[in-house]
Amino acid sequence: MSAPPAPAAPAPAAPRTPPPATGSTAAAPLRRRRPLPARVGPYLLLVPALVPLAVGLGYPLVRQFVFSFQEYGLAQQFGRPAEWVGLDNYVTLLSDPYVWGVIARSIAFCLVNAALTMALGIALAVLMTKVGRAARITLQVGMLLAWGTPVLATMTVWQWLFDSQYGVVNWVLAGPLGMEGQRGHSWLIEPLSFYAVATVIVVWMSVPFVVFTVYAGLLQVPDECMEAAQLDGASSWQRLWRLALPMIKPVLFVVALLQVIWDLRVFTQIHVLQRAGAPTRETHLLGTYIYSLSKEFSMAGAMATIMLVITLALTVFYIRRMLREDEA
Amino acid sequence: MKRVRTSGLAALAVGMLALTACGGGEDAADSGGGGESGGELRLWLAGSDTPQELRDHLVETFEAEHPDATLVIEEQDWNGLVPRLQTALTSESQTPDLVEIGNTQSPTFTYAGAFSDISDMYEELGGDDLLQGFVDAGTVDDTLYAVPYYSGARAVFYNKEVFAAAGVEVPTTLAEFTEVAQTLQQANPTGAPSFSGFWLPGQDWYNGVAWLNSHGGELAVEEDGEWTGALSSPESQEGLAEVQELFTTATSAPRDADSNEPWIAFNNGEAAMFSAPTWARWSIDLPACNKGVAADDESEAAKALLAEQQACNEEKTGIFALPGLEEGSVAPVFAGGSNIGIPAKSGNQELARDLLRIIFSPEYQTMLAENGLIPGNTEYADALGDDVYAQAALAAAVDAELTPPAEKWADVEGARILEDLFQEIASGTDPATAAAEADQLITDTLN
């Protein structure tokens, strides 16, 4: 008895809500009718979410800003008063060519990795829509495993693969493939090959997310459109480029935005690879460089603020675009 | 994974203990530091080097002297010790009452004001018999903040059979050591594809620095309160040139490896010699001696087999202190070890001082030595025994050197400047060029 009316109830509710939003006259009496607690209520519900956000995210951010204008190190932690130094920390950092090198490397690494991840991810997602059930499930399970393995466990495996003495990669190259020069080759010691290894790992670890998101997006493309395009003589390539991908553009934008942000602040992979024997100073990216400053909180704070600005600058294009699409 | 999980648990346990310790700390503060009040004293030991027997001794002795107080010993992992101390020592409610800290990490915390002044205890704790390098690392402006707990020195392990096959003898001077390593490298008696006469990985500055010290070189020097990198000095350069010669002619160790687990290559027959703290003897596991005992087998038979295996390994392995420039001298190798200090924020200053007295008592110092650790008070070092390992350890420890006692030395290690330097030298960069660059970085970091 009670089951049938249940689905019926939301149905009328849905059309009831839009009118207040479009018609301002309807909204006014509605608001007046509701007592104060009812109006405040929804906002109160936000408090449990906002408080941890403010404490967990806002507080460190404020401290980071404050630190960046102070001289604050270990001694200050033990009670020595912190001195205000104005923009000194920023000036020191930004007048150091090494810091600019780190920034340039980070941006290049981030863009290359984000682009590669997107390209591979989209390709695999399209592949998933084309292959049979068994192949698709195999792909999905593989992706989930790559996605689900803890970062440090993954890093240990990759580190072993590329180990110069006992690594599988060198063993395969030197043994079965007969490239004797690869025996004992140090992959991490040259910055370029270090970043190549890092790129393989970073991309490998973030491709599953792109694949699943884009695949979900592709499933939303109506079959009728595709069929119609096919009838009009569009090749499958054209259907993908001209129809499917443009239709899921909002999804692609969001994923690309996340990738750029993630790859700019990549830390664990680089840090672990550095510890595996790379020349530390030549391989710092923003994340590991800030960490290396961590005993000098003020410097680290200034550098983290600079990184925040870079992140915003890199993503401003996407964010503006997203906002515009939201309005439309 | 296991380590991650246990350290998580440890952190949780520490956190909970910290909560319960709040009460104890305040009690002591109320009593005005009288020292005789009850409460809980917390001692942080780093790593597992202090055997259980010694821990029990500390607890029993302390509680016998202070019937209404308890001693809690908490073990901290060496990994990530500095950030943990950075947060714990700054908080009155969370600070332990006595901490062990790495000798190279000690100056950073003493300069920051993390420890209490214990200058008045210097004579009582051992005076000039204390390991002086470690005392320096715990001293700022003639005020003593941390004292040596124990030290471990590096010695060279070698495979006797490989030595015999290559027809070489234990070297007696540093120059001869290079020759021996080169001869072994060329002879390659085991036939391994990448064989090392002397296992010297590219980032291993802990061992490499002995060559620098032997020639009178330094990592950094202080003048009028200003530190400067000293790797470019003629003495340091002489040492670094010899290190480069070893890298190019006497080792096949990877340039991207560090000083960790040097015995792996040795056990695999891929290295004739390696240098490590003397407790590396327990990690040697030659295939010829291995009895195939499962790691989790705790039966009596397994223990007997393991003892047999250990004896076999020690019979086939020799050990000697790295020789110095002159015949009969010993090279100043890098000393590993730790200091111990009383956190300034601890509310149990008097009790902590009492525990420090127990640690520097003849009984405890002797016990340290009996367990293979060179005690902070060298007067008791004789108890190390007289087997080859003890002899090598003692010979090496006499002149062992520490890193410069500069306030920000931990930052130099954090930035891995020396790892980078040695790696460059291993890669064939001119030592003068590499050293000049590293000197600049060290000077910038220390000031």
Contents of the next structure:
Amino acid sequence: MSAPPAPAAPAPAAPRTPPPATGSTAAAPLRRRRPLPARVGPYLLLVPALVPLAVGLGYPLVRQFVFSFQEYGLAQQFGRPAEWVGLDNYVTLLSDPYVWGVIARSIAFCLVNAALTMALGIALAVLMTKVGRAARITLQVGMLLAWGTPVLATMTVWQWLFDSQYGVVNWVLAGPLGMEGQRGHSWLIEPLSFYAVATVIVVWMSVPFVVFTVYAGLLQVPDECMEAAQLDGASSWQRLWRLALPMIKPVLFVVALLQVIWDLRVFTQIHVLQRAGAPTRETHLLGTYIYSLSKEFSMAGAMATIMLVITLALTVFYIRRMLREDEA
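With the form predicted together with its partner chain done, generate the form predicted alone in the same format.
What comes next is one chain alone, with no partners or other molecules.
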């Protein structure tokens, strides 16, 4: 009779592992709270930049907004208290068909000038990448002179060029080109020709900024990419349109955004041309129309607020595209 089998030895117990920690506080290492000076220090460094901005931009903006809801004219400047009138100033302006005409002219003038400036600026920037060193330096010097000349000096020269009696433009049109009808023609008396002259001047003074900015962006396009596209058979136009310009798209968006804002706020060129003999009421844009309301602070404040809203509405598309580019 065989002996009964010995009972099996119990299996060794598996080592107990600690349960996984739950919660972010248990999984993440403990962080030492930084001292208060280290946390506040970066924000204190912003104070020197924020204070001038708040005083120089924030205060006038707030005052303009307050004026737009008050009855504030010459009487209030001599001590009479201002009265709150709610939305009356906005209702008065927006119910005037002439104001809507000024807004429409301003938007059309802004979009046409911004488009022309961008097209001409990109073309000249591309030209600067193609020409030799001497031609490129000549172009750059010419752009710097156009950009650096004071606005009033530039306006004086352009007024001479378009003078009805002694202007070079009329002389060329009536003499060498044989357009006798242009002899003694006044370019500023008709609104359409007035805006044509203003467009030439505004584009002339804005193009240098676009040229230098786009040219700097084109220099950042890697040569390897352009050479690879050329080896693949892409033409110069295809390399520019499908490769170079998409790579500098953020630069183009920023420049276009600034150009739209500047062209909507144009004032000096229009004001000087109006003083040269143009009909004022038929040639007002937003900037000069707000200036004409300078004796009525409340109406001018309301009109300036409307202009701010229009500017934000025109630029929201570019801002959204810029934010999408940053997220991508």
